[in-house]
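Just the one chain here, laid out as structure tokens, in the form predicted on its own.
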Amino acid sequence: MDLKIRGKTAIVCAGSKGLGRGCAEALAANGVDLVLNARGSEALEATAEAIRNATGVNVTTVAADITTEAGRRAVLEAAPTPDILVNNAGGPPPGDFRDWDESDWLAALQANMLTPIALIKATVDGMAERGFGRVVNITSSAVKAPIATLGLSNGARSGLTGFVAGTSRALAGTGVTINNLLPGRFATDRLWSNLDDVANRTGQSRDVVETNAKKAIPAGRFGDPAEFGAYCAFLCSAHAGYVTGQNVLIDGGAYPGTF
């Protein structure tokens, strides 16, 4: 399927690894030029070069912390008129809510709620003026089915979800869509870190923890970031203009509810 986005420009945040990289690769495979952001320059440059070699698209790198004002400014200077925005940032660490203080909550809100809102604010009016825009926020399946040990993520990402619910509908008639992708367990560094945390807390071996985690997923496996990226690319396509304000769960069937 031709997604009809060849030649457009996308900002992809936290795009050097994991789900962000999966989205960047899928967009590039469909002819989208990239402004690729991540904190670590070494991994960022390696990913950018791999994408250039595989697809031939233009890839501009911005090594910066997207959760800071300076980082966002650098990214927006590199892409002042993006057609596509993929918001992504590492989630806060798991833990017990009794151990979190105000600074922990503020850091989670800054990374997983306020930063994507700031980037949406900076880009959607220009998209609307040009008659086309796509915003995809990478959130978490925990928005749909909260996980007690991920309370910081649950709270911050749910705040973003509420913001998107209203804002997406206010922009729906302009050609701009905003949707959230809710990943379950995908084979990323974040997942491996969470599994290590469970192993350390329970005294189980890492292999046992991983096996049990896969058993809890009807698909019987962890997701591939390339699968996630393909879904992101579709939501960014010309064919998805009638989809907005949605929370799309991609979790191998792990969520047990009907709705």
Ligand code: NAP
The other form holds:
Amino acid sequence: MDLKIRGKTAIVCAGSKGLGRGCAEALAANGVDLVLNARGSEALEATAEAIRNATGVNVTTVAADITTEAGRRAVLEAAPTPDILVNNAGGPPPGDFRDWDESDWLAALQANMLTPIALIKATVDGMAERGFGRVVNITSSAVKAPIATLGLSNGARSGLTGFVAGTSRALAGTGVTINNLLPGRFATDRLWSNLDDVANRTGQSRDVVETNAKKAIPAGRFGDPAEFGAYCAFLCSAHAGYVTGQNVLIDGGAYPGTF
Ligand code: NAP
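For the form predicted in complex with this ligand instead of the form predicted on its own, what are the coordinates?
Every chain and every other molecule in the complex is listed next, the one we just looked at coming first.
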């Protein structure tokens, strides 16, 4: 299917690895030029070069912490009029809510709620004036089915989800859509470090933790970031103009509810 987004420009935040990289690769494969962001320049440059070589699109890199105002400014200077915005950042650490103080909460809110809201604010009016815009926020299945040890993530991402629910409807008549993609368990560095954390806390071997994690997923496996990216690219496509304000789970059937 031709997604009809060839020649458009996307900002992909936190995109040198994992799910962000999956989104960047899928958009580039459909002819979208990228402004690609992450903090570490080595992985960022390597990913950008791999995408250029594979697709021939223009990839501009911005090595910056997207959770800072300076980082967001640098990304927006590189792409002042983006057609597509993929919001992403590292997830907050797991833990016990009794151990978190205000600074832990503020960091989680900044990364997983206030940063995407700031980038939405900076971009959607221009998208609306041009009559086309797509925003995809990478959130988490924890928004629908909370994970007790990820309380910082559950809380901060739910705040973003509430904001998107209202704002997406307010913009729905302008050609701009805003949707959230909710990953279950995907094979990325983030997942490996979460599994290591469980192994360390429980004294189980890493292999046992991984096997048990896969058993809890009806699909019997972890997701591939390329599968995630393909869904993101579809939501960014011309064909998805009637899809907005949605929370789309991609979790191999792990969420047990009917709705
Ligand atoms: P990952 O494989 O660890 O990749 C994270 C990417 O984000 C890297 O490119 C990293 O590069 C970049 N990054 C992190 N913090 C950043 C910051 N402050 N500014 C700019 N770039 C930043 O992680 P992932 O699994 O793709 O996870 C992406 C998001 O999805 C996270 O919020 C995670 O919590 C959420 N999620 C993941 C899963 C899963 O199973 N993988 C499930 C649910 C939710 P640098 O470190 O160089 O900046």
